[in-house]
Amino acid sequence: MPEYRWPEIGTTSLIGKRINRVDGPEKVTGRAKYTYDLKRPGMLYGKMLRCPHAHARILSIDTSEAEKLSGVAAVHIVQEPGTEIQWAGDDVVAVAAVTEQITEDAIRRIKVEYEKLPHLVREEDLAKAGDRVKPFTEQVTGDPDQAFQAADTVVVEGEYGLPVVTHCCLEVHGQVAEWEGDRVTIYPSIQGVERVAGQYAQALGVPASNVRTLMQYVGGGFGSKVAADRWGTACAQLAKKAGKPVRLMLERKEDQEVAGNRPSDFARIKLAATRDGTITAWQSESWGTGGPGGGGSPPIPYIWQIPNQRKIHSAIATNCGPARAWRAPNHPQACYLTMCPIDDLAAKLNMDPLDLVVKNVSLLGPRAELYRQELAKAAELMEWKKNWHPRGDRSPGPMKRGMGLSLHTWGGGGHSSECQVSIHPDGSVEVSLCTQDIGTGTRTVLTIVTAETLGLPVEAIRLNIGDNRLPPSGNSGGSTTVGGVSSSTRRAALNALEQLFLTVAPSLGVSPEQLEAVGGQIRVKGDPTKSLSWKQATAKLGVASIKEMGKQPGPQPNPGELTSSGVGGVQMADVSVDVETGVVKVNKIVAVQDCGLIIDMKTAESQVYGALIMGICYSLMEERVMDQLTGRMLNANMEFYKLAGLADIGELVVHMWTDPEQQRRGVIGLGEPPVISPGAVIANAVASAIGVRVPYLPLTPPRVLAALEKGGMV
């Protein structure tokens, strides 16, 4: 059995380098086909009739007029009379017809009677939530009362909050379903090709072996595309009834309303420190919503192990589309609710917030020293000590400038994964596993790992993914993918290489353990004159291919430590605020990020750039707006649900922390952590610029101007 370890530091030709995405040409030329692009022979078009009420009971459904319409092939009732609907836009009836226009006409002919019930769709005011409030048990650590009352204590109090935001995937949710007898093939836009197959099987009442899921490209997910969903199984039901393939893709409005969101969180927070800046106590009352289920509690105070704490959280059940995992679930909220009060405490103490954080770095747990080093690097890249000023830019003119900082953490351990690597006699190499590339560069990582292990160029590797008939390899979510799939692929490639060595060794007159694969050759270690080209070596296989499996058991420690978990990261932001208009402009964000061994530096940096852009969006623009009267989302579109454009981004500086200790930790996921800090870091920079806290995200001009009216820079 080979030794399952990554190559020694400094010996790699591909791992850790800047490698272009292997699927880049397909994407930029349009050859890459997404679910939305699929057109199967005879395909029908499906759509949903959705409930217009935020809370209602279905009394009756009459689909007879829709069924009579020429061109309608199938109608499927998703929720029967008697069902209680919990949010506006929920699925009621699905229809498939030969054109989208006929499907829409049919939807309008369906008659549904509802009993309207009381609803709640706004959670910002805890006092107005009534019996929808579900308080958690109060948690107390140490003696917060005594800490707050100590003589040498400085206390800050404030209210902070983040609204619900939606996922805004470039490709909306949906799928194409196609039956052949009692077997169904689903082409979903999904983050879990393997997992969703079982969900379809259960919902459709067929054996799991009768469901095949295929997907090569997905236009974003961010945590929202992890389930078959009712619209997915309804699509399959329509296809079964019609005897033809059906495509059902959500409209943008539907996607915004019901296909997932990040929960809100609001909090009243009190924080204390001694006059020399030693943080001593925390108290918080927080609340938020993730829809009908209420939602979980944010992990506050985030990262900081403050000795004296009192906190209570209340989940508010609202009649809104339910929450789904949104890139680093609960962490952006917790980070914002923690780092903003700490920044306010620094202002009250007349301290540089960097000095306050460094002074209390011992409260950051086992990663404290790494945070200290990352803060120093970020400060160098931002020129923090040169440019920082006490809260409130006193320079003349309406443009005020300020800086803020934040830090974050995440797990990122690899999920369980199986991979098969095949070496064929003609020299070709295939890698097969049921994973998916949701845009993060999974294809590129897998080809790099295989090519590095076998001593080949990336172009020599053929990759098979996106098919649930391949070896199982889990969802793409929680930053678990790259650690899991790279580890199983490394194991499989090493196993296959060992078998090739066994075959080739007699020809070179040495034992298999004396061989290595380098530069397209199988050669004797220490004597490159004794070698065979890759194709010469594989030709000795005769007619039999090598097919070897590699298994990564999951995030738990394993021999060789190919993957581990636990990352940190530090960010700093420089912003300008126009105090006459309230417009916030991001000038620069510096992100210093660790994530263990980096397989491809280029795609790793790209992950951080994308996270920062997403962070600018939710910091300055994104907010779901609900109308309490109608219970509907008012901005379920791309006109009034704003996202950042190129001119809104500013300069982004990414520094990947790659010291030898990090590289020895193995591969750790990177998707989540860099999206956590932007809300806090930008909000703190705005407070630095205008001299007053804007308590709620997004930092829109009206909110900035309202804060200025309360005493900021004018």
The other form holds:
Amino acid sequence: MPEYRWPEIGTTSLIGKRINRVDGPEKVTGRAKYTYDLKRPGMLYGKMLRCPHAHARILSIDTSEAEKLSGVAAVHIVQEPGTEIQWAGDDVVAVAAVTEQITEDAIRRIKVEYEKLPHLVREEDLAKAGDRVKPFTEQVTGDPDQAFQAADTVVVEGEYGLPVVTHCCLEVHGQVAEWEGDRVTIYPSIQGVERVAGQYAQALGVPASNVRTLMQYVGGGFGSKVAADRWGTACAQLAKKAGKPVRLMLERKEDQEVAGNRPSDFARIKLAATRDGTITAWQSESWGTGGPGGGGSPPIPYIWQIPNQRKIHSAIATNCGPARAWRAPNHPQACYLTMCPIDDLAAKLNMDPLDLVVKNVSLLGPRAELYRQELAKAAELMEWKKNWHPRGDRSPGPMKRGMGLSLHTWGGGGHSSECQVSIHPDGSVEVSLCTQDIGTGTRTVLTIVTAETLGLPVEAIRLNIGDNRLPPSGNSGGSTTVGGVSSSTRRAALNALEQLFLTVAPSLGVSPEQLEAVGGQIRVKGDPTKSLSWKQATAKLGVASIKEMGKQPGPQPNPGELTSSGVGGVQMADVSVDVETGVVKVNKIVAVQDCGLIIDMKTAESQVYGALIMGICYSLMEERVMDQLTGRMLNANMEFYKLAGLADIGELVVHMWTDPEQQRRGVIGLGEPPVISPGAVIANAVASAIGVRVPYLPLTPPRVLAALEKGGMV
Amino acid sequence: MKAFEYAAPSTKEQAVALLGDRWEEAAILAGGTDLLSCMKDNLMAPSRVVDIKGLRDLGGIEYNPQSGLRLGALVTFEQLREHPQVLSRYPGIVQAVEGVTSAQIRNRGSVGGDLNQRPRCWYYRNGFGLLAKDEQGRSLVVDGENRYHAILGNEGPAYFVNPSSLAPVLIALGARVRLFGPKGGRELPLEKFFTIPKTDSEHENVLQPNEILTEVLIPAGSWQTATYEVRQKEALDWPLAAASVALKLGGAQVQEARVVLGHVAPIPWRVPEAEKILTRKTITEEIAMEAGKAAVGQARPLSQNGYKVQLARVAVKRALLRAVQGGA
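Given the form predicted alone above, what does the protein look like in the form predicted together with its partner chain?
Okay, now the whole complex, with that chain kicking things off.
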């Protein structure tokens, strides 16, 4: 059995280099077909009639007029009369017809009677939430009362918050369903091609063996695309009834209202330090909503092991579309709610926040030393010490500049994964596993791992993913994909190579252990004159291909394994604020990030760039605007649900931490961690620029102007 | 979207004959940047769509030092931005065009469409009607989400803001519009084109269902113009407040001033109070700020849009300074 390790540092020809995304040309030329692009023969268009009320009971449904309409092929009632609807936009009746227009016309002909029930769609004011508040148990660590009252203690108090934001996947949720007898093929837009098949089997009442799921490309998921969803099974039901393939993709408005969001969090926070800047105590009363279920509690204080704490969280059940995992669930909220008070504490102590963080670095646990080094690197890239000023830019003119910082962590250990590597007698190589590339670069990484292991160029590798008949490799969520699939692929490729060595060793007159695969050759270690080209070597297989499995059990506890868990990073932002208009512009963000062994430097950096862009959006622009009077989301579009464009981004500086110790940790996921800190760094930079805290994200002109006015700054 | 009949006339007489006496009968299609989204969102369901892009005499930009500038209704934002005389003589128009930071919309969107587009009020766009009322007839805006709504001319029942990018600067330049209907043409100042609806059946301007806006005429005159928009984003975004100014200068002194606010009222909002302050003054930071204050003197913000008063004030100040510093 080969030894399952990554190549020695400094010996790789592909791993860790900057390699272009292998499916880049397909994507930019439009050859890559997404679910939205699929047109199956005879395909019908499905749509959903949705409840217009935030809270209501369905009294009756009359679909007769819709069914009479020419071109309508199937009508499927998703929620029957008597059902209590908990959010506006929830599925009621699905329709399929020969064109989208006819489907819409049919939907308008369906008559549904509702009994309207009282709703709550706003949660930022805890006092107005009434019986929708579900308090959690208070948690106390140490002696917070004593710590807050101790002599020589400096205390800051404030209210901070982040609203609900949505995922805004470029491709909306949806799928195509196609039956052949009692077998169904689903083409989903999903983060888990393998796992979703079982959900369809269960919902449709067919054997799991009858469900095939296929997907090559997905236009973003960010955590919101891991389930078959009610509209997915409805789509399959319509296809069954109509006897034809049906495509049901959500409209953007629907996607915004019902297909997931990131929970809000608001908190009243008290933080204390001794006068020399040693953080001693934390107190928080927090609340937020994840929709009708209320939602979970943010992990605050984030990453800091503050000795004395008192905290209580309340979940608020609202009549809004339910939350789903949103890139690093709970972390961006917890980070913001922690790093903003720490920044305010630094201001009150008249300290540079960098100095305060470094002074308390021991509260960061086992990662403290790495954080200290990353802080130093980020400070160097931002020229922090040269550019930092106490709160409030005193320079003349309306444009004020400031800087902020934050830290974050994430797990990212690889999930279990199975992979098959085949080496064919003609020299071609296939890698097969049921994973998916959700835009993170998984295809590229797997190709690199196989090519590196077999000593071949990336072009020589054919990769098969996105089909539930391939070896199981789990959902892409929690940044667990890259660690898992790169490890199983490495194992499978090493196993396959071992078989090839066994075959060709006799012809080179050596034992298999003396062989290596380098530069398109199988050669004897230490004697390059004794070699076979890859094709000469594989020709010796005769007619039988090598097919070897690699099984990665999941995250491993020890360094030196193929994957481990736990990453961190430091970010700093430099912003300008127009104090006459309240408009905030990001000048620059520095991101220093560790994530173990990096397979492809280019796609790794891309993950960080993307996260920073997403971070700028949720810091400055994004918020779901719910209207309490109508119970509806008013900005369920891409017009008033604002996202940044290129000109709004500023300079992004990404520094991946790649010391030998990191490389020995194996491959760890990266998709989530860099999106955690932007809210805190941008908000802290704004406070530094204008001299007052803008307590709530997004940092919009009205909020910035209100903070300036409250702070007596205008 | 309701199925509709598509008509592509080649003369304005034919076009007008294809329009109806009621709004539901027909809609005019030019660039389609607003109409098509309104139809897809089921805000409008015309039985017939009359495509006027084939009407030759609705195109073209003509400049003449004696008669001024004529803009055909079908002139696109991008054509305005590329026209040599518009570029050199009307920076305030170019600045307004450049506020539309979408190449697609600049290439498709027309002058006539910009003046006739429907408000962006999110209650209206979500199907709650132009005057956004609940079942009891109460305004949804006043007690609801009104951060982007009007701070001026908002006595009700209309609280939306006029979305036009070009109207403020065109009004500042004294533009007139020509309308064509079954009984022939009529001409009126652009300032009189816009109205504040009082009932659900009224629109935001005087155009009748069977009329077409055919051209915009800007009289000759030497005006320094500028537009300043306060936008949250650089990428495509509606201004939170905007101001266009036109100044007739004698040396450094203002002989005549026109100040028009955008995105703050149901109509483009001309502010004689600010204009008065500027007359016979030299524009300085202080005078510009004073004019800005006067411009919002009558503002009555709603529950969430008080900040727009400050933004409108700043927009006026910055437009004035831009007009004397940068203008051609």
